[in-house]
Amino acid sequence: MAETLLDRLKARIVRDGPISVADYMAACLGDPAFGYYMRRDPFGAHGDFTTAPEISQTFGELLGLWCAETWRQIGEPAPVYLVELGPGRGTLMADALRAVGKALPAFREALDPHLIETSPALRTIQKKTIGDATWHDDIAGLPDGPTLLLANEFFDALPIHQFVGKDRRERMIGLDGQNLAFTEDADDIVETCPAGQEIAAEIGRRLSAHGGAALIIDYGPAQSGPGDSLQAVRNHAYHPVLETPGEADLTAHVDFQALLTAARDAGATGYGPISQRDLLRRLGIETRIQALVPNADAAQQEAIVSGYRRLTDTDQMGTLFKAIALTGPDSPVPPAFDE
């Protein structure tokens, strides 16, 4: 029988002892041979989950126009690097480029697209979707210069550590017979994401040194707090976290406060969080929907309206998902964050 990631993890635990939740997430999502994101396209109806750019073209269009307006605010530098972290299929970037190409051709001419992606499978798809761009494994490889950065549902997939009890013991994953099992119950859990904080700090340093702005959209509470938010999703349904490692998506709530603190400590100015509903409405999603509907057939109209509701309704993605913005220290307040 062929080796699986479960076999590798069990052998590792037998050899070295229990592993952290962060090590487990890193292996499940990024193992070169078995990692969830390394071998497949997980997005859309035929995948395991659907993200905002796949739900409605207006999402990427509006984020592109956010970048265009921000570029105008900071003096229209040329070139300017348009960067996306974790671009998925490339749908968001493609919609953004199309929108700014029509609305502000000068911005489209000035921008240089860069994508941060470690998955060979997704890079192949992105190259077909976007075309001309530059790919990097991490943001340290980006060239120096003014940067406009987008990150949608990127930080929620970064490895987290979990700590339990008054003495804040790290929650680990070991073996119960032949099965993976947590070494501590899910009581009084505090989660941290050092990887996310370091990336936020790196973005802050870049914006402080070279100017620009970042827009980060993800899901989680507005205020930091305790709780077990680690979850697995497979075939558009919740899945046991420790079953079939590498075959399901793993995510956790994003600590927006921690990201803002890390970026501010690195020299950036931070704004938010605001709800995704407020972000998109302030950027004009209702106007865009009204422009799309008259030119669509009945089935398309239904898809446009349902996509809008899914992105903005309070019982859908509207309030669970939130946005923060980061800018250089002397930049004006970015679009949608001036209340």
Given for the second form:
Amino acid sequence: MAETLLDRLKARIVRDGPISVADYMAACLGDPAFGYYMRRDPFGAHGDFTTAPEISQTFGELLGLWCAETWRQIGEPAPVYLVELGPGRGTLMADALRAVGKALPAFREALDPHLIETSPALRTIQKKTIGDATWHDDIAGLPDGPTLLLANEFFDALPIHQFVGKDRRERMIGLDGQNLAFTEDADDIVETCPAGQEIAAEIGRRLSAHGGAALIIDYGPAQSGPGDSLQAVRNHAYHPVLETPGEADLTAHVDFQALLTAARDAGATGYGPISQRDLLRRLGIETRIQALVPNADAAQQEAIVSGYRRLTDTDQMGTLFKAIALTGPDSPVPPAFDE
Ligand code: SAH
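Given the form predicted alone, corresponding form predicted in complex with S-adenosyl-L-homocysteine (SAH):
Complete assembly follows, chain above in first position.
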């Protein structure tokens, strides 16, 4: 039988001892040969999960208009980098570019799209969806200059560490017979995401040095707190975290306060979190939906309205998902964060 990531991880644990949750997440998602994102397209009805830009075109359109309005607020620098972290299928960026091309052609001409993406499979899809752009493996590869940055469901895929007990022992993954097993129970867990904090700090440094703004959308509580948030999803259903590594999506809640602190310490101004519902409503999702409906057939109308509900209803993605904004030190308050 062909080797699997599970075989490799077991061999690694036998050789080197238990691995951290962060090492496990990094291998499951990013292993060049077996990582979940590296060789497949996980999105949509036939994939494992779906995301806001795949649910409604209004999501990318409104985020594009947020960038356009912010660009005007900061004095219309040209050129300006329009950066997306983890663009998935490229749907958000394509919707954003189309919307700003119509609403503010001067911004469309001034902007230069840059995409941060590690997965070769998803880069291929993004090239088809978006066309001309520049790709980088990580944010350190971006050129210096004014930047408008978007990230949707990017930070939840970054490796977290888990700690337990008063002495904050790191929760590791070892072997129990032939199976992967946690070395500690899930009581009293505290999570940290140094990779996310480093990226937030890097964004903060860039915004404070060169100007611009960032809009980060993800899911997690508004305030930091303890708890085990590591979860696996396969085929639109929860899946045991340690089963079939590399075959399921693995995520953890985003600690918005930690991201804000890291970016502020690096010189940026931080706003939020606000709910996704408030963000999209303040950016005019209802007007946009009303404009789309008359041009659609009955089936499309239903999809447009149900997409709107999924993104904004409080029992769907409306409040679980939240947004923070970061800006350079002298920028005005960005759209939707001034209420
Ligand atoms: N933003 C998209 C996709 C979210 S899934 C959407 O909303 O549909 C996470 C995305 O981040 C994928 O494109 C994945 O390949 C990418 N990714 C995950 N970890 C990454 C990392 N460390 N560096 C760069 N990209 C990463």
